[in-house]
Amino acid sequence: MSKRIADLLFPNIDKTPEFYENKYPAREGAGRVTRFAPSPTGFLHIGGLYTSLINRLIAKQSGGAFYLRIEDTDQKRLVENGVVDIITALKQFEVEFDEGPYDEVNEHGAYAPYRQSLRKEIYQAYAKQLVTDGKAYPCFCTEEDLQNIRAEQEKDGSGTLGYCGKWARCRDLTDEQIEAELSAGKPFVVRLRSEGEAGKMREFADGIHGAVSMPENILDIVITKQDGLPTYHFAHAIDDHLMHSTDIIRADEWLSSLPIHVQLFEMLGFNVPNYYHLSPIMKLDGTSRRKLSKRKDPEARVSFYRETGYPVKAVIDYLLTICSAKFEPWRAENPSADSLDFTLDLADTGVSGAMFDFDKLDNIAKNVIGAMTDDEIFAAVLAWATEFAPDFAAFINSDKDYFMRSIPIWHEKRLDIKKWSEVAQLYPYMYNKQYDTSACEMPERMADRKADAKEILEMYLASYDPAADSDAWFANVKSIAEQKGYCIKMGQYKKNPDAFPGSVADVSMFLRVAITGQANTPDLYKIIKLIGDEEAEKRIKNYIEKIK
């Protein structure tokens, strides 16, 4: 192959490899560089914040860089607005980025353009000099040329697929031949032409899985579409060059491209960076695991854990758990540090998908709720309703004083709530102003004592002194169930049960499901105290009215 063809190939690049190696110098110190490279084709997936907070973390504990790029150049499944969800996701969950896009046109760095679409002429710069130098050529083979290729390899039974070999036609053109097709106007693309050995094995470095034995690539892969813009192989060499990244560390779906990504790396005179391939999050679909799918699991977009109000701390935690083993104890010797102080060790991370468990998750967002302050989950359940839940966002602010003074009722020295959209939902006594308990399901236990029920409940209505104190109005509940022959005492009861018709617990649930409509509840004293005197003399009269 020769420069006049490259010129034929490129005619508008005038600029060198070696103009982007100055133009985008060596960074400044030692840290590593880690990027998180996206394609903007849907929402943002549980497993790309995965990625992305583990590349922020790695860069941050050495003290190197973070950048965001956005891999657009297959313009066919781009998305309105992708760019931008990937960035505002990727900010509500705290990672930030020190370099890259920070809207759909936008951005900041020194090795800007971070979009790979803007980046066309330096791929084609560095294209342009692998033709002239040989290692790469013009292919005018048509897709019918392609398929008719692939069947002649299968009825052929050698087990070769794809572009190579003796089946690269295009491979051995002469310079007069590809001056005639390009004369004649038809379209092409640029393959790499490989340097592999069929059958040959290498092995390859990886972070994670440590030493790989693959095959050789012996492909000719496409490295310059049609319309001039790289392939992914392609533009990931280039960018990650430019760039100067240290580590990629990214999903083991890209695993396989390893012997094509290092070979670029090498034909192209780059230094390799260090590899690191993440396991997937698996989900169990009956008895077979499987990747979380963006299909048919909810729980595969980030947008889900807003939605329904997970803390981002609690999901940026449990992601870290999936991550390391050593995260968990760190956590607990470091309750209340930032999660990106954690040292993390890739060495740490498993070779097997970890299986999401929200019962797990699940309990780190309860314990990271637990250790809010009141006035912290009052700022957050606002803030979530606001966006999610107008109806309850409106209760909140119609009395705001109202919400602060419930928050402590189910938050003290209690984990209940793991999520936001919980909070409505499991305290409707407390948040629905047209709450009625008559209509609630009554308890088996009640509903075996209903004439008891009814009485219990009216006399608590007559002796009930809105002044007294918790201690003085758990002493006259105690005072009603001793008159209907409770037994006051649970240890005695639990000894002899069937001498007495029931308990003071059970005097306190029937007053209980009358005021909330729940039998489990937190100090139902002070949920009377919150609601007022009032509202749970109302619901008790309309609870008595059920029982008849």
The other form holds:
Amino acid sequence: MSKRIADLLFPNIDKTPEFYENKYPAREGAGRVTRFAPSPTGFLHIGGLYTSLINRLIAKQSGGAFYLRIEDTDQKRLVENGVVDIITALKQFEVEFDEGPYDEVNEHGAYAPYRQSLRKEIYQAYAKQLVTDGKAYPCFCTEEDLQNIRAEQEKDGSGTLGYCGKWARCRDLTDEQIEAELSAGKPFVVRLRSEGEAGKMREFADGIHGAVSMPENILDIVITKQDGLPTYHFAHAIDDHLMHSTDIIRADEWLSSLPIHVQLFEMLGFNVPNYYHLSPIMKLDGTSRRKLSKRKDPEARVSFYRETGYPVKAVIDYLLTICSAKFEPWRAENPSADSLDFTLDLADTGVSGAMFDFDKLDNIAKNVIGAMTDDEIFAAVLAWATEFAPDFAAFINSDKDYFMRSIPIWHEKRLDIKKWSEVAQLYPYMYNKQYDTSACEMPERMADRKADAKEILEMYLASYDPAADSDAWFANVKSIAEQKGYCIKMGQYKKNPDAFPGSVADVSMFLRVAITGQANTPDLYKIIKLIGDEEAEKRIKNYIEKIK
RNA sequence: GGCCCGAUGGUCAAGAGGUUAAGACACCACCCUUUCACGGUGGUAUCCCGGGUUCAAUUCCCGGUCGGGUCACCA
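Following the display of the form predicted alone, present the structure of the form predicted in complex with the RNA.
Then the entire complex follows, led off by the chain already shown.
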């Protein structure tokens, strides 16, 4: 192989690897350099958020750098606005970059460009050098050729599969043959001339799995595709070298290509970075577990959490909880600390792939919301509703004071809400001023006491004192109970329920259902004071009507 | 199928050659209580299977089973 062939293959490439080595010098400082490198193929997956969060954490806690690199070498899969979608989604979850694209065209950072489609000449300069050095060669095999090779290999039964050894037909083409193919205008890919030895095992270091023993790569993998763009493997080696990534933290699915990547780094003369392969987030599907699927599982999309209104902090905390068992105790000791201040040791990361657990997320979310102030909640609910529930937003805006006053009713000393979509849904009697309770049924145990219900509600209306405070109000409820012969001491009632026609709890329940339409609510007195005496009275009257 | 990774309650998991095998979520009971929620107390439930090493194995080793990943000119 020769310089001449290399020139023929890449006639327009005049830069050498040395040029780029000089252009992109090593970074200052000893911090760790990490990156998130997604393909802009649509929405952000929860696993992508997970990975980026961890990368961000590692860079930040070491005083290093974290950058975004767009892997857009597959022209077929590109999606319009794919880059902006990713950046926006990440930003919504507080993942920000030190370097990388801002939007579809602009970017910042000393190692630009950060879009692989813009780095074509860089990859080609290295590919050209590899060809010159005899470490790579052009391959003219068609898809059909490849299929035939595969078919023969399967028949042959030797167990080898793929473009390698004697099957690699273009590996030993002479310069003359190559020139002939080229002048015939045949398209080509460039393949690495693998130096791996068949069957030879080797240990590869992984910061999460430890030493992983795998066979050396013997495949002559494609490094440059027919369209001149690099494959993932090649771009990874070139970019992470030139951008000086120190730690490659990525999804588990890459573990099996580690031999290829290490080989690439070594043949290119690069230092091999530290690798960490993160376990995927799983889903329990019936009795089997599988990876969260974009198509089947709404929770796979990061946008799902915003739409349903989980607080961003809850999602972040949940992801970190999955990531390291040390996070929860840390959070317990530092309840209000920024999640990014957690010091993560990748060695503590689980190796088996956590099942996504909504119960746990909900629990974290409840506590996050519980710790918020009423003002913060007001802002968060309004922001959520404005984007995802315009009717509810209009309601809030129509009477901000009313909504503000309602928050402590369900927030004070309570953990009722896990996500903002539950607010209007859980308390229709507060947030729907035309709410009609008359169709709502009493709990089953009280359903046959219609006469009592009617009478009690009428007694209540007759004795209602708008000026009464909470205690006086409840004293009145008790007195109604007493007049009806209902037990007013719950302890006593529970010991001997058959001795009474009912209890104060039942009286309260008649009122609760008449006023709210529900059997379970926060403090009734507060609700009445929020919706107003008149509204409460109106609902009770309607309810009495219905009882007939 | 080849190669790789993994397996501790329902879920997330700590853990060490000898432990009453942590903790969190969920669940259940009780207390508190006008419902629910909150809070409190207590509870049910786990080391995948078979060999080997050892005085001793859930822990180390080897098999198996099961689950996951990967075998592209996709990333």
